[in-house]
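Heads up, the chain below is alone and in the form predicted alone; it's given as structure tokens.
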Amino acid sequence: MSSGPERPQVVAHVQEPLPCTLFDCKWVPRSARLLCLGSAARGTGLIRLYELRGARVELLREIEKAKPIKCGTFGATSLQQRYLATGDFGGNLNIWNLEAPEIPVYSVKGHKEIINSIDGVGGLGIGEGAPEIVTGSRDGTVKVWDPRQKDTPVANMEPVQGESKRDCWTVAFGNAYNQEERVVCAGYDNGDIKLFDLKTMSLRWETNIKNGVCSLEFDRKDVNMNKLVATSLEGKFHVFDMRTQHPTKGFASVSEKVQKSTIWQVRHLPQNRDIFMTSGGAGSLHLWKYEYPAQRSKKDSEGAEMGVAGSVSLLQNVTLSTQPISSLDWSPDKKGLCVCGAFDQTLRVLIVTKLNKV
């Protein structure tokens, strides 16, 4: 770990107890507001909108829905509208106007079972091409939706006939650097990672990391694929260098064992793609920096290009709770401002200092 006074510090700025189970938390883009998504004690879904005011958060409104809400994204909306897309326990994908949240502006029964994960691209000025949402579900399918098209997904990745369905835990968009290119990466409960190319509608790459894949994220969605981080159940994460795909070996990677417990989430710092935070089952957060190798690719004995993985260094770690930290989101607007939610029903706003020194 880097030492001395120049190390980033993770400061708990606000701790707010919640009257609900928290599954996801998100900053509202271009604002000091944040959202908690979850479940009320009576089994309904809750969206709680807060505003950060100095050293406290103030509840602006609470929106109750029929089904518990598992996940949300602003990734497919414009900065003007800032509509929230959510996935719920009933398999429904809904898009909400938070100013008038009584009826969703878009709604589809997307999956037969719970939507575990959601991501968006093409909105907020991030990623070329159409605004799209991807959902991953316990029913084993991964579906891509265009909010301008009602009822049917634009892509549906499901197990082929005879193949057993696996619980999809996490999905992420990437490679959206022009109008044509776009990929979806999906992680499953058996350790499978699958990379779907939406341009060719084909499976581009797959691997298995031997433990359930809890979280996947590209370091940027809107660049030529650069890095992908995958976190897993047994306290391990993998960083894949996505620049060079070898015909048989796939992508080069480096892995790091953090702790014995699950790594629930990974989130890259929006202002520096080589810094990322992981959140753990022991109530801890770890801040990492990826270092590139001197050369990112080399030729194998057959003359084929293969990637070379870099290394990962720990910048800081902190334990905030006795319960797992299950959700994490960096502010897209204020460098070092972060929100996380844990199973102790507490929302925490964090400030990570000295990020411009690393």
The other form holds:
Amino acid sequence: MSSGPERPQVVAHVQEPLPCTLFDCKWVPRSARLLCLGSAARGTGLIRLYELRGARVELLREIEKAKPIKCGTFGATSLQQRYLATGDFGGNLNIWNLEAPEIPVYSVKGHKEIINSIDGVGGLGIGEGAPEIVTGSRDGTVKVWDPRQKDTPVANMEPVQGESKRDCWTVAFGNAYNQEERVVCAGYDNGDIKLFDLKTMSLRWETNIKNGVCSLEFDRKDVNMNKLVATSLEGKFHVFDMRTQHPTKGFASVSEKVQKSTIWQVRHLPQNRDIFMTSGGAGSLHLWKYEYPAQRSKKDSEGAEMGVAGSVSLLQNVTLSTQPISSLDWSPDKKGLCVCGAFDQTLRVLIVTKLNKV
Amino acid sequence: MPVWLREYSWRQTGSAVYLSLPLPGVRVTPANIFCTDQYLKVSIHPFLFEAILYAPIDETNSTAKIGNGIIFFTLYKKEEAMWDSLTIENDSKEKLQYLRENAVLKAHEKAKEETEAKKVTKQEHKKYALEATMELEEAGRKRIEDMKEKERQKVTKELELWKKQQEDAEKQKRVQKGRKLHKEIEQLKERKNGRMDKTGILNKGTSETRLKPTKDHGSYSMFSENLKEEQLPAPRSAATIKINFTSRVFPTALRESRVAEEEEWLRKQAEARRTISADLSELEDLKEEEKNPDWLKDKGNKMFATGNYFGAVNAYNLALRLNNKLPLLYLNRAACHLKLRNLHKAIEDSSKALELLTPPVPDNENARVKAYVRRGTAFCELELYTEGESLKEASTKSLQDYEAALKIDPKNRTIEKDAEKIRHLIQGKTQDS
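One more: the block was the form predicted alone; return the form predicted in complex with its partner chain.
The complete assembly is shown below, putting the previous chain first.
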């Protein structure tokens, strides 16, 4: 992958060492500010607000909380409010107003164990329908919350009585193209991926990808579900074509093996839903482009519609760190601007160039 | 014996000597000519010409021209002088020999020096070539670096521009907000004015007209806000979806590369459970499956479920003969004995099971609860048939067991109820006796 003149380049714009462990990093929508969520050395949670200034980031605020914070999202708040929803190591879901962060706007002890992953939908002027937050936890349950309803989740996906639980590692919202439709996709450590339909409150599809599922994302939350990328341990990821569901075979998929190390995150470019970046356990980032097949669906031998998966091509890869890059976020306002956090306690702001020509 | 060549002719100038040597019928090559600064030899089989020169010459610049059957030497003298003769007349053979050897040595040294010089120049050439390639590569790398730098700077500039835009947009928003607030304050003021001026008709007229448009504005904005809120649907009605997981024995995450190892391990575990203590002679006539304690346990469970308690006990007995370290076998046999009213045996088996279920860990919680409950029940039943001291013993033991079970699983209502019942029973009995 030498620097061919037309390939997108990944330019490391800023590198900022942090005094804390970094679990998640997020851009604050409609601004040049970003948030780091993590834990201090003494076992308390930290939210650090930075602003991008020239060739550096400047720390604006540091907020300390009781428990380390694992994940956060702006997905369910309005653009005026921009409240941050976080999940922490104690299983608490909190929504914070960053201007007045002493008391959370909404708080619930949602799970018995650490909340591994969180996602929000219905906010930020994207999509329609009620704002909702979904959390997935090590206690094996996936719960959907509405910030207007206290204490009880509006949907709870839990194992059958007596079933031994598996950790839920990742959750994602999708298919929220009108007020009623919504799906939640959850990935577990035993390789299960389950798709729950919230309109019918049922399990719509499940599959097992033979490796623990680290990260799931739909290419767009607010359209008819188009593509789902699932990344897993052992360096593999799968791209599912979600437009056509076959009654027995489910969704068609294409998979790629990158390196031997875990692929920690996948994030789609907000401005182009066919480009996504995966971050790996060897400190590397890979930028991919999905190409659609000539025909997205075909009929199988019994006449049922079956999806056809396309192909994935690598646009660029770069190794930034020796430690896994565990979190990644594209800026929704500036195309190509992204932030990533790695376990070497460094925050990196990157710029990916030439995305217009891809 | 070589033929000495004596026929030669020579002439000289102040600085050079010209010697011509005829060589009839032989081909001369430069290898045949040997010359040092004071010795000249030409040896071509069978001819030999040798001359010890009168004075030293500069042999590097001197030349030998090989023509048809003749060699023409041009020897440049080191010192400008006229030679009396071409050669030094030499008498002693040793001197001659010495001179010859000297000459050879000198030639040797010269050759060495020449090779050294050649080596040195070769080295220098190599070095030069290496440096040149390094420079080229450096230039290439630099070019790439520069391209990258340019990109970086371009992108940084764009970012700054975008940031400025953001800030401007925010400022605009703030200004607008300020204006809006200002407007609202104005509206409030006007309304107040309107109310105060109700008495004055003229004023009322004017203030009313002023009020109307602003009021309309106010109501319009209120409406739009209400609409927005109503656009959000109500929170979903709560529901639960029950799920099953693809079964996995190990608590760790699934990795493809480890699957083979894990299967190996499980297979070995299953085999280890098969025959721990086996009396092979008795068991030879049994079928393969009947030697597997797991299979026998399943068989026993099935028979228990259908009500065939004796059969179940037999199955468990055989399984225990094969492997007497499985606590579940004792546990299930205790249940059978309970059903068969063999209370003492039930108590024995539950105790054995509890022994085997140490250390107490969350994994065998369920089994331990069952064991305590069964033993408690057995004690309870026992007391219905005993009297006196042993009665008290039985009931306290029973209560202890139920409490232990409750400790492990505090949320189980049936255990609670049973424990309560026993407590009442004990209190009642002690009151009686």
